[in-house]
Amino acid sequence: MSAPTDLTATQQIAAVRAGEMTSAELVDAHLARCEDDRWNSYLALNADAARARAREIDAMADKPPLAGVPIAVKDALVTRDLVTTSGSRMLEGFRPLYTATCVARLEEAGAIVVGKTNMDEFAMGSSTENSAYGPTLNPWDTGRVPGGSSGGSASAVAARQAPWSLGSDTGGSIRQPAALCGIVGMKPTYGAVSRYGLIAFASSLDQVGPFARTVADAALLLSYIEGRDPMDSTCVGLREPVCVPTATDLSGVRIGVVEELMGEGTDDGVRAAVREALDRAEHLGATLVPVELPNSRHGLSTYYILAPAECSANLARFDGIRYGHSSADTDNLTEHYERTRAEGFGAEVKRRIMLGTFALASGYYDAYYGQAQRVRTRIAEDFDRAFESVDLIASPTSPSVAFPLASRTDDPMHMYLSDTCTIPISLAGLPSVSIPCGLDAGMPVGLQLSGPAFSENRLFDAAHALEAAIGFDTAPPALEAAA
């Protein structure tokens, strides 16, 4: 049998149920990889509790559905008694009093949290270089970024430190790192998964979703975390249960191709890999249809007004009084607030708070925030029109492959452009999945498939059929050398 860490989550569940291995063996094998963390994927390990829980599950006559399989969790999701920092010094050493709904649902189903993964501070970034605890490295090339903000969750899956993981996606923070690390990443329809226990960045955009090595694993993971939650009034769940995909062809599926997201700004190698994947889709029976999303070119500027505006309000709660970092030896309350936030927040977080506060300021609200909301509506209407003639929309996930560490840290605009393909879908609140579709200069390229709201099953079926046709090997060649 293959090494435990080489098996997908579905294979691990089957192996435990068949008695071919124990949950304790799975947890030990993955923790061994986590403890030798050459990629800085994790900020905290849950080793003792994970091993204890594995022994409990092994002693059960009737195994829970997820059979004690390990999972990694982005550090933006709170976990009771396990350090949760959101990648920031502001929450260094913080131990929450409760667990996020989506994590609790997985634990109830038998999944075992092995650790909390690294991320851009408060989910603000596209490379995981904004973490206060150092950057995560890409398992395909440790001189390159894994993407962000959920780079630790993507890296952990690619490096076989966990068979699957949870991330959060505001403007592309699941899909973009999935593409850069050569794995599957899925952003569900906004409201499908509870945000209770997710440390907020931009509340109208944030959504929890799965990372996995296969589309089937991603679908299985989503099936356990979606659903209504009385603790989150914006959570409506999905309209139908998530089914593990079995489709082998794309007969009758109309796929829209967005030329606006395939042209200037997209690397030639990325464009070529995506075109080849679309050719495979045609061979599987799909019909390719050119579609226009004219307002998508305004997505980046719209996002960088709305998201900072929301973060400036959400992060106001970090004042050094109730929890988190608190500056010492201040003379008055105002000074205490100022010094606490100056010491606790990193440069990118401060930049976005200032941008958002400006956009919401009296005299500028209508000109910036109000206008951005109107453009957001136009972007959503473009997608509605497009889906009148197609079933799904395809584009690159990222305009480039993983870029070298520190190559964009001094150029915020260049960094922000990493999310040009993912942001319009986020602004429209639609579901989207990224699957690896090829290589450019030895690094993975991601294909993004998007659908109408609540079309997760259709997306998974199409992605599953394409995944088999492409046959991408998700094992990084550098992995053996690193190990």
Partner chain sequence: MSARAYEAVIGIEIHAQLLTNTKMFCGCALSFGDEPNVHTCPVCLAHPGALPVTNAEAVRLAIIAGHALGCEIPERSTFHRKNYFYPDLPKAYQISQFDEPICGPGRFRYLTEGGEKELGITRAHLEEDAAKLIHVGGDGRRAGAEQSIVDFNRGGTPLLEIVTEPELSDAADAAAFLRQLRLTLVQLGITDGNMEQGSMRADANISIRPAGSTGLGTKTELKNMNSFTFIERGIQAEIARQTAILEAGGTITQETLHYDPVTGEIHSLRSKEEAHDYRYFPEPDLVSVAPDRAWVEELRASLPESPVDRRRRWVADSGLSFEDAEVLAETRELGDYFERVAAVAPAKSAANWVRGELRAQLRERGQEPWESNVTPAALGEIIAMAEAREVSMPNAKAVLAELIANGGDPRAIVEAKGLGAISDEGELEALVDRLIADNPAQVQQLRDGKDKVIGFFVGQAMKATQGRADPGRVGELLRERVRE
Given for the second form:
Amino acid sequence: MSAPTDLTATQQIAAVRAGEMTSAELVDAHLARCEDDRWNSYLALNADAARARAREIDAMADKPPLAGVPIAVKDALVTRDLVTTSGSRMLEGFRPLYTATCVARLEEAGAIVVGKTNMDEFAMGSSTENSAYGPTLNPWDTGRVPGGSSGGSASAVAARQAPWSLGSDTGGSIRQPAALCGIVGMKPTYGAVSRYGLIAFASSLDQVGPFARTVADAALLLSYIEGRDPMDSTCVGLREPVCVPTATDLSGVRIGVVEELMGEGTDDGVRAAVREALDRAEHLGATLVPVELPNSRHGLSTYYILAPAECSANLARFDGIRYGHSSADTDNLTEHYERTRAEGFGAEVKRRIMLGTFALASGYYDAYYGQAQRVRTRIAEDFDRAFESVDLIASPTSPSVAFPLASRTDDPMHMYLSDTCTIPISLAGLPSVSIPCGLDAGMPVGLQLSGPAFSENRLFDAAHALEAAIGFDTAPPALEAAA
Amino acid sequence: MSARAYEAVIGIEIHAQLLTNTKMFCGCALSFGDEPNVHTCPVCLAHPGALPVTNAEAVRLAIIAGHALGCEIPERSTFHRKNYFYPDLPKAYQISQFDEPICGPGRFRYLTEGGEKELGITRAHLEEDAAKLIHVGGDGRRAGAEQSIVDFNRGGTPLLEIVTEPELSDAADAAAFLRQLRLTLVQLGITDGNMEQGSMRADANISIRPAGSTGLGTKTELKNMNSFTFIERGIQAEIARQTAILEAGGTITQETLHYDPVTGEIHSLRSKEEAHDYRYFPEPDLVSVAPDRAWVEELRASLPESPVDRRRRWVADSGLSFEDAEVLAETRELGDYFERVAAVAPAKSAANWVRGELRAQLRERGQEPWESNVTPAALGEIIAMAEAREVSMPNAKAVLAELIANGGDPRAIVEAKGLGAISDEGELEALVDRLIADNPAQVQQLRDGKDKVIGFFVGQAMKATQGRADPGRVGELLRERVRE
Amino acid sequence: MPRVIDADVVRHVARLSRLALTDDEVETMRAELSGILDHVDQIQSLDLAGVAPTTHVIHLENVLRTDEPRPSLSPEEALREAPRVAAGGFSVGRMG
Ligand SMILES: [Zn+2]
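To test you: the structure above is the form predicted on its own. What is the structure of the form predicted together with the partner chain?
All chains and molecules follow, beginning with the one already shown.
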């Protein structure tokens, strides 16, 4: 039998239920890998509480559905009494007073949080290099970034430090790191999962979603976190329960291919791997249809107005009065605010706050924020039109594979371009999954499949069928070598 | 130029805390005067990840208020974030409303001794109140304090902000409008209207312009006045200040001011921070409110008569004086009580008795009429007996006192205590004859035309009959007999 | 729409954002913001008259909460993470 950490979450649950393994064994095996954290996946471990909970579950005759299987949680989700920083100096040592709804649901179902994962500060970034606590390294090549902002949640799953994890996606922060780390990452329809307890970056875009090594695990995880929440007015849940996917072919499925994302700006190796995956889709019975999303090329501009604008307000609460970093001994209020925030926030966060404040300021609102909201309407309409003739839309998840550490940190705009493929879908609020579809120079490539709002089940089915056909090995060779 | 050469243009903004059980966007209970920070949660402390959820009751109360203000209730209403940093605002934005308020334009009619007037309502919108800042050390003000402390109990209390058109020109009208607006909202259970505790606050925007002109002068904002008297005086003082500046050839600066009721002076609330740029944008954490139209109409239809309408009706239909009507409309209960008395007794007498004798006698007990032993029917009975001269006025008051003390039926009390007026003319005549015989000196004075002395005889008559004599009839008989 | 990001605009926006910036940071920020705005300015030229702005991607309305009290935090809990506490409240220090 393989090592417990190589098992998928579904297999781990089955093993516990069959009495072949205990929750304590699973938790210990994963914690051992977490404690030897060569990738800086974790910001905090929940070792004692996790072990205690595992013993509790092992003592139960009637086990909860998730049977004491470990999970890693992005540090953007608050966990009661467990230090939560959102990757920021601003929240160093902050112990939340409550637990995010999605995490609480998982805990209730018998999942055990082993730790909180590293991320770009306040989820702003595409490489996890913006963490105040050092970058996360890609388990496929520790000289490269894992993507971001949920880089720690992606690397933890790729490096077998957890069978699955939670991330959050605003403009691609689950899908892009999933692609770069060779695992499955899924952003649900906006409103499917409660945002209560997700430290807000851009409220109208933020969604919590699963990372896993299989599509089936991702679907299973989503089934436990989706659903209405009286604490989140924008959360409606899915319209039908999530089914664990079983499809083995794609007959009758029309897949729209975004040619704009398959041309210039996308690396050749990425394009080749995605083409090959699309060929397999055709062999499985899918019809490929070229689709145009003419306004999507404005996605990046629209996103970099709307998201910073919302973040400028969302991050205004960090004022050093009720919690978090506070500048010592200031003489007046303005100085207190300005120094507290200058000391607590990193460069990228400041840049986005400035950008967003500018976009909302008197005299600029209509030209920037107002205009961006209108482009957003147009982008969403493009998708509506496309979905009249196709069931799913396919594209690369990221125009390139994982890039070397520090290669883009000096050029914000270059970094932002990492998200061109994922942003339009976020702006339209649509469900989207990234599955590994091949390698480019030894690094994983992600295929992004997106569907109409609330089409999660169809999306999982297609991703599952393709996953089997592709047969990607999610174990990073570097990991074997290091082990 | 004389002061009369200018006219004032005044608009009012009212903030009323809504009488809900919980805060605007979280489940914390509302409170006043509790220990600091006992009514907080992650939402109203703006902890990371917390989200607002709109209180349905606040929406309901706002719509009722809108109806009472004659406002349109738009199909759709949305929330915006109003961004500014201050320690009493934990998110550093206030959730408020901007271009789509819960209540659209309306008109509110109010009564003055000079006649009925009307003031345009621009809008009324929902928002959340700020927390309370306590300045420790120094003289309790922000400047010079050793430190300031925040108590979040009040933070997030639902507020309705009502904005009027700048259509007032007179401080007294502004106060009359505000009094009647307050009463209307209080009687509908929308707010407790307690200005001293700050559950209702008013700001006035004031400018002046040459009489008869139509342009608008530079306006100042007079902040947070906590009584109607202060509002009236504050506005007067600000009009006088602006007039003096213009007459001296100066110009008015747009600024926020504070009226000090103790000194009667106006101070500038200068802030060291630059002018605000609130960067309003739609609140992405909340969805729009689109109240069901049938429900909106139902709320409008079930609106009880407003205190202003009541007063107007009492004056027009029942002949009450302006003042009687004003006093009786003060609370819904008092008005209801009066109306029940007036149903069985003449309205003017009912008004006199309720306002006067009844309230005077109850005051010692700290009771309100509707809480007392005196049912409206019983008071009506007393009034009827007094008006029919079946009991004298002093005895009518005595019956009332007995009712207050022990309850009962007025007629039974009159019976039992023998307080009924002497209806036998012969008995009264005999009494008068006896008084004439016993008091020759006073009789002589009466003959000499000193009418005042009648009071002496009436007093004697009341004494002799334990108040059962009809004082009027005693006087008449006395005159007849003496002049014979 | 003419747009000039000069140091004064950067300082004004930094003040609105309550971020202390050194002169060097002002210059870096000016350059970076200008670079980003050069890119995002492409949407300025789109004619979107009559297009409704999107605030929410899913159509939802009237999500309301019944007016029932929920338990509040104890003051100890509420103040637990506060950097400075005095007299049962969150201390702001000297406001000046
Ligand atoms: Zn609360």
